[in-house]
Amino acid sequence: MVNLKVERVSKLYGGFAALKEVNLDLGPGIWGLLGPNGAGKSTLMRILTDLLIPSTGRVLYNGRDIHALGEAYRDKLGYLPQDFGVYPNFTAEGFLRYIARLKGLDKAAAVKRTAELLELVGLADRRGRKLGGFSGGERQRVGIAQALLNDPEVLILDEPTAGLDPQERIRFRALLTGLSRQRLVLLSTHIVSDVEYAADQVILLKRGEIIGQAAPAALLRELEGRVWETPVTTEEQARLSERCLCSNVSRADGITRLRLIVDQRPTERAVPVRPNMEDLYLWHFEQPPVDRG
């Protein structure tokens, strides 16, 4: 069974600490990674990829640093960096094949499994196209894609759904489920309905350090009484925005309702509501989580 041990790692970049004593110990399934910009998500992602080394701790692949392991370990690793680039003139399926075998797999490994993942992510019927008429979603599908060539035991994304349409980030989550049986996935994203509705464990990082762990209804748990939407009139609106945290706005048959997280009943209208991943985001960040559909 695989297993990822972080233990005490910290980075420095001159007096600034990107990520403090950081200690993890994941398993496989899906790990949901969430945080604000500046967090430290894509430091800490590329230490595990063994890309950056940490000032002070190591990372442990089944029991061993995987900085010795070196090709061993990354021969067991995905990864999907946030910044996924591609070669506009390749096709498709020429990328896949290319970048397979710099993975190490032989000719005929390369075009069977090319023709798989392509089916998987659904680019199937585009495997002859340019990678430069791609749309953005498309793109990252390749990406996705060339993650998983070498069918590997730790998958790490770096916002992998970014780009992708509503229907696409369906199709996304139900194949990381599928994925994450046999694998540790670790998925590192702003939008919170896809750690919401994938994870099996979340990780809140904040300012380099992890301020909770636990699965999505147990962190949910603690914002449970705190979470009401009321009816507002506009000067109503304006007094409980500065004073309480707003998690959404809606209106609807001229009537305008806020959704707020305070301990205290807001007004004399408000009702309590189940929280969801977004008032957490807000809750531990403070500030709104990027809704990007």
Ligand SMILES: Nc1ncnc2c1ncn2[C@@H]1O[C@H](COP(=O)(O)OP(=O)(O)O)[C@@H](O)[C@H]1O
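Quantities reported herein were computed from a predicted structural model and do not represent experimental measurements. What we label the rigid core is the largest C-alpha set whose atoms superpose within 1.5 Å from one form to the other. Residue numbers count along the first chain shown, from 1. First, how it differs from the form predicted in complex with this ligand.
- Once you line up the core between the two forms, the Cα of residue 166 ends up 2 Å or more from where it was.
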Given for the second form:
Amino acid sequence: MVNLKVERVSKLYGGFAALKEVNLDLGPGIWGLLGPNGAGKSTLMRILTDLLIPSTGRVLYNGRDIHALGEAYRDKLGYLPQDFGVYPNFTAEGFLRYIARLKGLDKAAAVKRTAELLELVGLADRRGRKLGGFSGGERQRVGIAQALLNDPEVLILDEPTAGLDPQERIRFRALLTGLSRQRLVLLSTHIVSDVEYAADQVILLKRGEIIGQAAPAALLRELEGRVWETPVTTEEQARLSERCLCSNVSRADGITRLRLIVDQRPTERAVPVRPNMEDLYLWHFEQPPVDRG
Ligand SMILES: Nc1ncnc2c1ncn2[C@@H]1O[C@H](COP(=O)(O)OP(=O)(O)O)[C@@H](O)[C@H]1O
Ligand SMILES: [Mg+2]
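Given the form predicted alone above, what does the protein look like in the form predicted in complex with this ligand?
Everything in the complex follows now, all chains and molecules, and the chain you saw is the first one.
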């Protein structure tokens, strides 16, 4: 069974610590790395691909240092970088065959694998079209296909849903859940809906530190009893939004309702509601206006 261990990994850029003593123990399944922009997600992912050397600490693939493994590790690895660019004049098929050859597949294998992957990502009918004319979602699917060319055991996807429309996001999630099983898939995102349904485990990264790791349902349990919905008057709305985290404001039939994350019942009419990932994200990553409670 595939295993990736991150041991006390820190990364300094000049004097700035982008990662601080990160420890992880990852096995097969889908892992969601969730954190706001600047949290250190791409830095961690680049370290996991051995493109970036940590300042301290190490990464082990099945017990062996990935840097020492070198090519042997890269053979097991697929990576979609955050800034994945495609060559606009390549066709989808031409591009994938080209990357396959760069990855060391022989010609026959490159042709075969390209055809399989175009099928898998739902682009077989567009294989002869130029990438320049592809939508964001189609381009990301090409990106995922190129990461899968060597049938990797470890698949690292850095913000794979960036720029996708809601429909493309759903398609992507379906593709993702169809993939895993034996594979270790790590995907980063700042969009909670990406990890809410697709990830087996969510890792919360904040300012270079891991502040939580659990299955989505277990993470939500932490928030149980702290999320409320309440109708408010204009005065209450002003007062409550000053002192509580507000994860939603809605208005219907002339009544304003707030969804608040706060330890104590915020108004007499407030009812506790089931926490969702949006609440969780705010709770962990947003500073409350004054202080919690
Ligand atoms: N090459 C670099 N030199 C200096 N600072 C960097 C460099 N790369 C990233 N950073 C900083 O490190 C922090 C984490 O960046 P990054 O890993 O890209 O976060 P994320 O992917 O979560 O948005 C940010 O504050 C960013 O500005
Ligand atoms: Mg990033």
